[in-house]
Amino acid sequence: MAGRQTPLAAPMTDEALFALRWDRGLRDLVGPLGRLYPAAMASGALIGRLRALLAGHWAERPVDLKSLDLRRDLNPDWFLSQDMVAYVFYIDKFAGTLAKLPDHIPYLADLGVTYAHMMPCLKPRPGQSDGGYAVMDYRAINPALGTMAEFEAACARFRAAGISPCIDMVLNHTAKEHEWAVKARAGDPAYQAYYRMFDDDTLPRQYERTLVEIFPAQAPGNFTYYPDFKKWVWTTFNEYQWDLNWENPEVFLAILDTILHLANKGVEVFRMDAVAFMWKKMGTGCQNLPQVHDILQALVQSIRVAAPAVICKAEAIVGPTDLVPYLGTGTHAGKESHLAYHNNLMVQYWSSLAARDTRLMTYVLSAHFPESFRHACFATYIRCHDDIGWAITEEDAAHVPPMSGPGHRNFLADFYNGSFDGSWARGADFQSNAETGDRRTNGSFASLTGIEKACDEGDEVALSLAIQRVLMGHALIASFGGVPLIYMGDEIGLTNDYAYENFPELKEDGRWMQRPSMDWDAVGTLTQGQTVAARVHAGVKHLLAVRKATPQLASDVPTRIVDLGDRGLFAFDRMADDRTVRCVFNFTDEERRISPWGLRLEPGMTYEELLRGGPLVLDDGWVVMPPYGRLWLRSGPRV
């Protein structure tokens, strides 16, 4: 009627908003939980306890985080933006303590960082702790780094700067000193059921027939016998890391409770560690089993109800066939992990660099990976805190004759430990397996690409080439499709740190070689222009700025590998709705002169050279790519 106004709806209460999110999430929870815990779901007990758990954490969630929840509920694919850039660091090696960490946020913001992964910072067991991945208290911060109050304050400062804090959440195991393990060791049957424990070695011996050893040199076998309470315990990684029993719904609820507790402290991204190992089945390798994906979906969808601002990254360093499902396939599509490490991209970068041959890279990345995912993407990286496992299979190597899997893996290990004639690398073997002959490799980005060797020898020509290898790697991860991860110090060319050998608690783990402390003195030279740090940093910062200005590089834009028929070049298209960006990389130390036809450029189409700025320039009809050069060519209108 004229003059009457529709009454305004009353503001939605927190309880009503939670009810809507619960109803939305329930349909994606009942399937995986029903497959994992059929008895508990049939009785209705599990779903009731789950709802109460989520409601409790939502009620306790701080107001500013609830505001962030709403913004990301309205834009659930926020993390797929081309604006996303991740930085990975150890708090002590980067800033000293949590209290000092906020002082360095301007440095990260200036670089373009929007996601800060603080490496293991929860309270570890004393002594050896697998680099902090043997957690004895998930609700306390490592006292050497600071307090939970200081952690919350740092997260708030990150959030104010537009940077999402990320921490590690170890899902496969706890430290044997964890409260649950202590109670289990004391004989509490409820907590013994939290772990994989056996009264004798009959079943462990049967399981061992199909299991692999993760650390054959330092922790052979997958089970440990404890005479004091007469049990065999499943210990996949180290004796002091006890595998959880995810067949027990109490474990699911307890871990989820812990995740949401930390989310309410300000964590926005959880790196879900060792997820491939969570489910066990006799007669298998007990990795990447279907139930793992049900667990991850159930965790992610539960978190989405009580903390929608939070995303999860799966740490699954596995082969291509097993890797893709962690980003959601089949019934899990769009419902599982938001991010997963693209370890194959890393391996293929190093393989192509050493071989000066991209054929294997072109085949593997086109044959095994989809062009895009639903509500998910890869985390792309070249180096990290861990070793490099040379995941080159016989089947893939057969596509590049006369290459063989074992032969190429041995070549790469020799090349990057520096023993291969002509190698520029300074790395080291890790976890050599006498039975299989396989070796993994340690070394920092800068040392493996030749910066350390060139600096030691005072060779400016070699140094210039090494810096270009580093910048090509960063250009690759910034454009391939996904959130690029920059490991602390790679942006200034930090080399290996050999001082770890002087510390008894570190010297048995060669991975500390690639975990140097941040060189703030080198950062102080960034305005001087000619230092290694300044040259690398300027190049990386420019790459990231161009990425952020190029919407065609967003992570939801499909990536299609392009075979140029030139073994020295690797190329792909980022196929946006409006325009395409052709990315080309020269993996050789020689200048390449390629015709536009050779780059498969479309006749009559104009191209913008994004990294240099301006239109594509030809030299007497040729496209010239310097050693380790990179091109981002965005198509424009026809002429």
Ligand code: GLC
The other form holds:
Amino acid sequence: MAGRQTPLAAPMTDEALFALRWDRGLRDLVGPLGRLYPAAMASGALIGRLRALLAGHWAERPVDLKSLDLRRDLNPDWFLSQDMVAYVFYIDKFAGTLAKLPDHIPYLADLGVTYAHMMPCLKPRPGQSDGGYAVMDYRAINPALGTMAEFEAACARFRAAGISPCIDMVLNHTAKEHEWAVKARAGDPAYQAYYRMFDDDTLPRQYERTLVEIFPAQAPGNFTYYPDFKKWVWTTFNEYQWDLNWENPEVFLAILDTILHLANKGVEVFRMDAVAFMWKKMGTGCQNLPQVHDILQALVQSIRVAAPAVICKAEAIVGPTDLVPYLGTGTHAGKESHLAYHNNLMVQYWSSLAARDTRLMTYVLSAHFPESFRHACFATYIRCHDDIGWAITEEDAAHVPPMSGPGHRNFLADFYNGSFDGSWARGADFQSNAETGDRRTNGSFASLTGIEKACDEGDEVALSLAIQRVLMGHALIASFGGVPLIYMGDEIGLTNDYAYENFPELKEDGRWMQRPSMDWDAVGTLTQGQTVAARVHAGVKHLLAVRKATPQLASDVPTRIVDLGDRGLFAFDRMADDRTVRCVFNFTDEERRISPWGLRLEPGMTYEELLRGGPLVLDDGWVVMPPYGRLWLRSGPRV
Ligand code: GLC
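Let's see the other form, the form predicted together with the named molecule, since the form predicted on its own is already up.
And the full complex, kicking off with our chain again.
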């Protein structure tokens, strides 16, 4: 055999590659599609159309994206790397226009960003558009931001800088001005079947019995009557957002067609908006139904055939037991969303901070969440463009007596609207529901942690504490496991923007409070060291650099919550094969002196303190944690 060379495989044609990927995908497509659309699957029509749709988009896919596809096919867990850091921003508020966006890539790259979520940028309906979540044309860019050519160019620039572009894909509804809705309104039955429409209010009334209200103050009820075409339309969110009917396979194909069209423009991550609501069933809350997971798997696996470089993030802001399945459990394991928002981690951060008590956090995060997922991870965040819903159940609260669900939720709403005695926060109630007593909360990271108040009052001590709260939050999401999402301005401590109150089309929606414009003047002060922006930014940049240098913080490394028995501290272990990183956070405004035993450190083991750099230093035998301090302790190598 010596001297004989193994022949190289013939170069693979594009068609052959597609055929292989289709065969691979088919296994994971037939189950969900068969359950969702039994008739269309039984006839073979749906699968035939799906293959043709995918093949068409693959044939049109630009060659540089095809090479990215190949790279990610070889490394499908690329997004689980500790390198991943996301930045979330409105194009206009961050850069003005799409054309100017690439000028800011150096700023993002310097911070360590590898994933750029451009908030809603497809063409919205005119006037009120729920911040762009009422899309009128999914194939056009919002003209106020630029053109599709500029969008493609921006995506290419991001890609060249190693930053994955992400956009919102609104799946649950379209604007009532979308062409499908316009045709439906004009009486076309094929398009009426794209939505959920009723001739009278008999069924809507029955559904309403078990539905919750999303915007009880600004858009009460879940249905709207249109006298011009005499139909009731399902409108979960605002009147102008019409819920799509995912029981219709045409909707599945049409949305997938749109997604792949945008993927070929250079989108690498789709944020699947409001996915919990996609399927409806009488007598239920019409959220998180099993079919939603089938739809997501079918979309994700279809995308994997025609654009394997692309990943999907589920936006399901729901309770713990409903959240976990979005990352794939049971037959969906490893096949559903790649990412999902960890809203429970976010809520628990705010809850522990206000209560100076981590017991609920420790309980909830250990009781309801697995230590890792297959080919998937959370997107961790502290703030975003939306309000905070206090997703704390009665059952969970009961684990921390005498806490009650309603009592604690009320406390948190009061604390963060600033009315609770001793609160440092400057937030505001949102969508108070007189019937249920439910209140949600608006406010930016910096304003809710006390930066705004401390600055107004010129209180340096309070300001230092507030900055430490912010940095503790950033450290939490950078180490917990998952892709940290940094919401625009939170890396420089931007406070609430009250200007929205002056705009008639915005003033009804208090969420605009946490959507300030980027403060480039403040960015100009970063080298001065002493401004709020400089202090926060330096801290965040450092955290992210340490994260990147620490393979044990990759998202496929299991996270195990550690109950230290100290209600001021929250801790978890990142349990890599070679070493463990124990992350500890002091949720109180007091310095804590803790014995190594109190931190459950292994006797005789050496520990590196990753954030400070160097070995763990004891002070007279104690580990000292300043107010809101955080420790990332890496154990010595296992031999
Ligand atoms: C998501 C968005 C939110 C929007 C809603 C309806 O939850 O984050 O801003 O109002 O979907 O599209």
